[in-house]
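Next up: just one chain, as structure tokens, the form predicted on its own.
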Amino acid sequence: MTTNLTGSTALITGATSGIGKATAAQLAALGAHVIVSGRDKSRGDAVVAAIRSDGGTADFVAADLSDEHSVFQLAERATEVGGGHVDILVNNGGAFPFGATADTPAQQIDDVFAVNVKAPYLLVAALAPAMAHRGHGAIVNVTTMVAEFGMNGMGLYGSSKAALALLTKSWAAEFGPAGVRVNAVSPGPTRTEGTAPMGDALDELATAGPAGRPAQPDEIAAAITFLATDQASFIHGALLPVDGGRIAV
């Protein structure tokens, strides 16, 4: 099997910082034309610079994912700026709030739901048609191992992971006969900008599992990218954890 990705166009959401990151330079590593996405063109533009700077093709394209409008732009300058066509989507953008249940504005509801399950949503309906009409394509979600079981504070972020995790394997269902592999990665705490100011509560989370730390971005990226790759070709519809053995205990 090859991990070959020359000739392929990745979109990977959130893809500015951390885990995004990562996976856009894994991605690109591979010979994959990478189309970064997030809300800030100056660290968007910064990610494309240094995959440039290390032999890669990317280009960024700014997208804010609560805006189902700039979700709807982002397929289809994606597709524009891919050659015509997207291979890989990776829908890794999300909003993880923390916070108690009667204390959770119900406008955050809404905010949180429409960037973890109506963006990923939106995308899929717009690019997998055309995957499966060519007959190849890889969609990877990033959920989270919180998605999978009950935690204090987390019931908001949680269930809208749980949402995508399920849309996962209705996707697979939907897409696989006509080659389009859709997989879940699930993973556990790990330190991020996004997840900094979380401060020791992070090394708390990660003493639960076996691994006994919080992961570094470029760990669950290699997931991500597994599963994008020809390695990965008779999986489908899976939710892989990468959560330091969490789901052990």
Ligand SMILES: NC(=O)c1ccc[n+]([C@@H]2O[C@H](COP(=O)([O-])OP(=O)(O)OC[C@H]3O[C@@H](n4cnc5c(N)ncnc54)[C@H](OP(=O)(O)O)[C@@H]3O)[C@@H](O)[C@H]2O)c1
Second form
Amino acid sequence: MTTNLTGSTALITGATSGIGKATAAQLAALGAHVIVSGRDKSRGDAVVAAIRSDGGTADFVAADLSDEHSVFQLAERATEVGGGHVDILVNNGGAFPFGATADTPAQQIDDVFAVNVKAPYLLVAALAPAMAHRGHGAIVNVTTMVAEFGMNGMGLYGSSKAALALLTKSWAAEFGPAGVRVNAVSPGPTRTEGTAPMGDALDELATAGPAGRPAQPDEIAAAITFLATDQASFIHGALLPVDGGRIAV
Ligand SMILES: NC(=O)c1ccc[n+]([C@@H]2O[C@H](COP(=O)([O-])OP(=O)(O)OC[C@H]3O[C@@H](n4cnc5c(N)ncnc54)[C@H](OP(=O)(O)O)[C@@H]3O)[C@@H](O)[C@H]2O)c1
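For comparison with the form predicted on its own, provide the form predicted together with the named molecule.
Below, the chain from earlier opens the complete complex, with every other chain and molecule after it.
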């Protein structure tokens, strides 16, 4: 069993920040050629430069996950830049607006489902058949603990990630027999650029779990990386909570 990813290409969405950035660094450290994706080129270039300066291989491919044409182009471009293959797909990029149901603009429902459900769906549709044809591949979806239970103000976000959780199992059934493992990591509160505006509210959210604190991005990335490697060779369709124990209690 090896964790050496030399020769593999890993596409990570939302890799310009937070959990995705940490995952990109960890997969690159194992030898993968990492395709860093996001909208913000300057943040993407900085992630690529950091990986290269640590001796890794990385390239940035810009994409807007809310635009289906951009998602199709991402799949194509990542395959080209990756040397004709994408072996690992991490569907990490996400939108997480919180708020009262009655105050939610209709457009926001479409936007959240476009980024959190439709984009992963289209990327899997574009990339998993080629993985299956080659007989190997790993897909890791990033969901959330609030896909598991109801929380005031998080219904839209949680329901989109609950859809992604179910898709994880459906794709495991569809692509697993051809050697493509599909799993998900379900993070709890994690201190990232994206959650920085929550301030102390993130700590309060975290106090409900046994760990009693928010995660660092590396702690979530470690679980994603595990599921992406052969260390997880017999794990298909699993939703791994990495939430400080929050859904266990
Ligand atoms: N942090 C938490 O507490 C927590 C908890 C549970 C689950 N999660 C999930 O973990 C994932 C990462 O969260 P994070 O906290 O690391 O977020 P973050 O720091 O805000 O990073 C989000 C990433 O997603 C990208 N992104 C957002 N909208 C995009 C779009 N329309 N098109 C392309 N890229 C887009 C951003 O890239 P650009 O800005 O460059 O476009 C960025 O790289 C998300 O799926 C989130 O739902 C996070």
